[in-house]
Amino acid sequence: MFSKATEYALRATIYIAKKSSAEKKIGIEEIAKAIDSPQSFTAKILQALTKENKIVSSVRGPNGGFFLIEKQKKLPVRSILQAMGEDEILEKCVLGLKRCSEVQPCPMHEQYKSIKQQLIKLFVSKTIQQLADDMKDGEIFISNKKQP
C-alpha cells in the first residue's frame, strides 16, 4: 500500500516511541537493525521524520539519538504518513483513477468507499503511543527477519 520508505518510518517511528526518552535516545544502528533496514535508508528516513522535529527528535554527539517526547507520541499515525508525503494515499482511487468519484465511479468506488473510510479512520484515530504500546514482546513485530 505504502512505499518502502513509508513502511520504515512507520516502523522506525513505533520503535522509537516504545524504546526511547528524553533520557535514554536511540542510535541508527540499533534502529535499522530492529526494523530490518539497510542502515544508510534509515537515516534518509530519520532525517524526514526529524525534519522541524514534527514527528522524531534527535541530539547529534556522543550521547546522541533519536526519540519522542509526549507531544510527539499522541501524533495520529497520519503525521508519518504526510512528513513522509504518503497521506493522499488513503483519499485517492483504488484503481489509481484520478476523475473516480461518486459522479463518475471506478468499477471498484462503491466497495471501496467503506473500506477507505475505515482506513482514514484508523489512521487519524491510532496514536504513535497506542501502536507502541501494543507492540508485546514476542507478540506483535515490526521486523521482517525470523523472532526467536
The other form holds:
Protein chains: 2
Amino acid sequence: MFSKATEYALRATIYIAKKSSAEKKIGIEEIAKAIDSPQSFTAKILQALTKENKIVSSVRGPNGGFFLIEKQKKLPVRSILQAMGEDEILEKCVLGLKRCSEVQPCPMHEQYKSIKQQLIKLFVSKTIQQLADDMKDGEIFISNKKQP
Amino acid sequence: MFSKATEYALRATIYIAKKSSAEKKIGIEEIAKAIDSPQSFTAKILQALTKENKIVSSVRGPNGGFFLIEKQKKLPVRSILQAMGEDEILEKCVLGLKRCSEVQPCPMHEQYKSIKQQLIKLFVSKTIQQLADDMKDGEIFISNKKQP
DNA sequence: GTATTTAAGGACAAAATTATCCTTAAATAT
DNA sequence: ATATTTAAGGATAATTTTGTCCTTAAATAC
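The block above covers the form predicted on its own; next, return the form predicted in complex with the DNA.
Let's see the whole complex now, leading with the same chain.
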C-alpha cells in the first residue's frame, strides 16, 4: 500500500507518541531499533516530518531527541501521509486512471468507492495519540520481534 | 496502491477482455494507446501475463495479437495481481509489520481488518469478464482521455 | 521459399526509491 | 571556553522500478 518511507514514518511517529514527551525525548537509535527500520534512512524521514515542526518536534544536544507536543498528538494519521507526500494513495483510482470519477468511472470505481471512503475515514478519524494509546495495554505492538 | 506495472496489467487485461476474442486478436500498439501506457513497457508486462498462457493468450504473426480464452475471462481480478507478484498488498499490514496478525496486532490492525477483507473480496469475486462487461454500455471507461 | 507481420526476449538506460556515511550545527554539561 | 551529545543536512551509493530499443522467433500471406 504505502512506500517503505511512509511505513517507517507511521511506525516512528506512533512510537515517538507512545514513548516520549517534551520532558522525555527519544533518540533516533532507539526509535530505529524499536520499529525495526534502517537508522539513517529513518533519520532522514524524521527530518522531513520535523520540517517546520509540522508532525514531529525535535531538539539537538544532550537529552535531546524527538517528541510530540500535545497539538501534534492530536493530528489525524492522515497528516503523516500528507507530510510524506503520499496522501493521494487514499484518493487514487485502483487502476491508476487520472480521470476516473463519478462522471467517468473505471470498471472498479463503483465497487471500490466505499472501500476508499472507509480508508479515508480511518486515516482521518484516527489520531496519532489514539494509536499510541491503544498500545498502552501491551496487547498491541509496533515491532517485528516476536512478543514473549 | 499498486505499482504502475500492475496498473497497466489490470487496464491492459480488461481492455483485451473487452475488445478481443480468439477470432479477433488485438495488437500491442492499440492496447497501449487505448489504456494510455508506454507501449514497450506494456509489451513486457503482457509478456509476463502470457507466460504459460496463465492470464492472457497471444499469437504472433499477421492477424496475431493478444486475446483471452473463456477460461481466462472467468479468472478473478486477483489472479492478475498474483501473476504480477503484487498479491501480498491485499494481505499486508498497513504499517508494514511482518508479524502483524490477530495474535500480535499493530495499532491499525483492528480497524483496517474489515477494509482489508473487503478489498480481498472485491478482487476475488470480480472476474475479468465482469469488468469488461460493465464497460459495454459505454458509461464506464478505461481511458485517460476525456469522454465526449 | 520469401517477405511481412506481430509477439518474445535480451540488453540497456533513466528515474525513483531506499539506504549509508560524513560533516555541520545546536544544545547541554563540565 | 571546551568537550560531548544529538539532530540536521549534504553527498553519494545501491537497488528497484520504469522505460526503450533492437534482434529473434513464429505465424501468415504471397
